[in-house]
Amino acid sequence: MEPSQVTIIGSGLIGRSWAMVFAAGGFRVKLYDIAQEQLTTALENIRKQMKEMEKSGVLKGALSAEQQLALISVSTDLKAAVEGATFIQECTPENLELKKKIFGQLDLIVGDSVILSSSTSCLLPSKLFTGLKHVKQCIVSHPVNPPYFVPLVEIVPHPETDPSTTERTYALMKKIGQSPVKLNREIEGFVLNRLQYAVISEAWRLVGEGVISPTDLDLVMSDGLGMRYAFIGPLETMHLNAEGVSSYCERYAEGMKLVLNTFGPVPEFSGGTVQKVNQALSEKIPVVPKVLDARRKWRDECLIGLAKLKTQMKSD
């Protein structure tokens, strides 16, 4: 699939990042939002980021920052924004009614070959797309924030999505340098958030029960599990930590079940544990816009460095 143009609906953080990813891949990008002021701010933000990354030598793609910027245009007219596009990525706030309204509008003006894709992180395709005339062309392409630095994309079909829509979306994501994975069916939270929430849930219980401090809990992940999970997943970890998965299960299944049976109910994420975690994190990273932005920038720089290392390791 090689569309000459993609359209991004919504110019917030995710929309801007998607626009940069597609422009890095050499595609013409039309960025849509309801207010010109928002689009102007988005373009300024994109230009600043691209120039900084070019200066640092980490800009994606074969084109220069100026060449990529020239591929991005904006529009406050939805019909004009989608004209000529064969892939549309919706990036509006995580609100079911708002997203359904957008897809309802798109359903009336698009043709029979365009793919309608949503960036939603948790809304099921069956809730988003059911009843649309072009439902076979609808799919979820859930990125990880920020998609420019974290390449994973979860591709989640509606029960009526045509298999060709899934395959075309997968091929497009590969072409622009992302790491797509296909879900065979929809499920609450998709896969990434189910794994993430499982970790958060147990982390919350351990801190709440006084087993470990919030800062030490984060260290367990960043200097422990996260070290290997940056390169291999939990199933390959099992495979390598024994003579294959079968061997691992023979050795550790009973121990795993013993521990898992001690896990408590789903936390409420309220009360004293909120205060304990918030205090610890606020001492480390004060809740001040300037400080939070600096920490996010540091995080993104770390992600860039890790991405470069992983690319280098793959080429070796």
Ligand code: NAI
The other form holds:
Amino acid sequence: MEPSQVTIIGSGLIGRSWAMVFAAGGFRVKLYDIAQEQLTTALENIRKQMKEMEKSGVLKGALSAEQQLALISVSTDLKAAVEGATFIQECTPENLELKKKIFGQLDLIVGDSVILSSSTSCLLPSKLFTGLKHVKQCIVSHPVNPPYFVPLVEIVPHPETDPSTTERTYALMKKIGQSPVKLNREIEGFVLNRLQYAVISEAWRLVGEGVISPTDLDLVMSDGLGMRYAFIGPLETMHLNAEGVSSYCERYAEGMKLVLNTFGPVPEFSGGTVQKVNQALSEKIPVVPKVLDARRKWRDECLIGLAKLKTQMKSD
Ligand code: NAI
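Output block for the form predicted in complex with the ligand, input the form predicted on its own:
All chains and molecules follow, beginning with the one already shown.
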């Protein structure tokens, strides 16, 4: 059974974006926060974004901005906010004790069929949910910022999560137009951040050792690897760059191992390299709220354009 009402706990950056994704999917959304002013700002921000997107023809879903806005209501009363919800997406700050407290409160007031899902970027389900009465209904649905424009969601179960919770979450994410992936077990960093940190780590080393400038390092990704990664992953890249994966391994395994064996230890992310990277990036994009916001807006516009292109180029 598909939920018709979802509750979002926490109306910050990610909570707002989830609210928009669900409203675009036609769901009634209750947005809960401890701070009324935070909810007011969230609603204003959502309205502004939806109107702008409607104007430029990129609003998601079959409903108008007004119809979608009418689906969203706010509350500072947790019990009232979760009443009637069949899916709850927690989006509070990344703090284990705070999240455990919230899931503890939810555990006391929810029924046996609602799904309790967390947006956490790096807290493991076993840390968040162990000991809860409703642990079978608990799961992590980790979005990518901003989830409205970047569809991937990593679905990570607790060892005691019921398989039906995973399946229902997966189906729900599909239904609202996101792109879910299932992890078979929890692991630090899930998958997206493990890949991201591997890239950051090597980028940091190359810049730190003076092999390449920070600006050129970023170009290697944005005008090189990233061009294809928006469409095919690293494994398909192997498949296509030879006559299949086996042939790629035959040809390149030795070379890959040679390079990989020259990778050093985990960087400290401190000292001179921080200054070097920060200086280069700050010259290009000064750390001033107005400038950062303009750049984020441009990034989101790029992502909208890319999403359109991906729809046009869909292969299956
Ligand atoms: P944020 O700081 O923008 O928003 C947090 C919201 O939670 C605020 O509105 C705050 O008032 C509210 N809040 C605080 N205590 C609360 C409580 N006890 N009950 C209800 N609401 C409460 O944080 P953001 O960036 O939206 O992150 C939320 C979660 O999403 C975190 O777990 C984060 O790791 C995860 N996430 C963040 C991404 C990002 O790039 N920002 C990407 C993917 C996941």
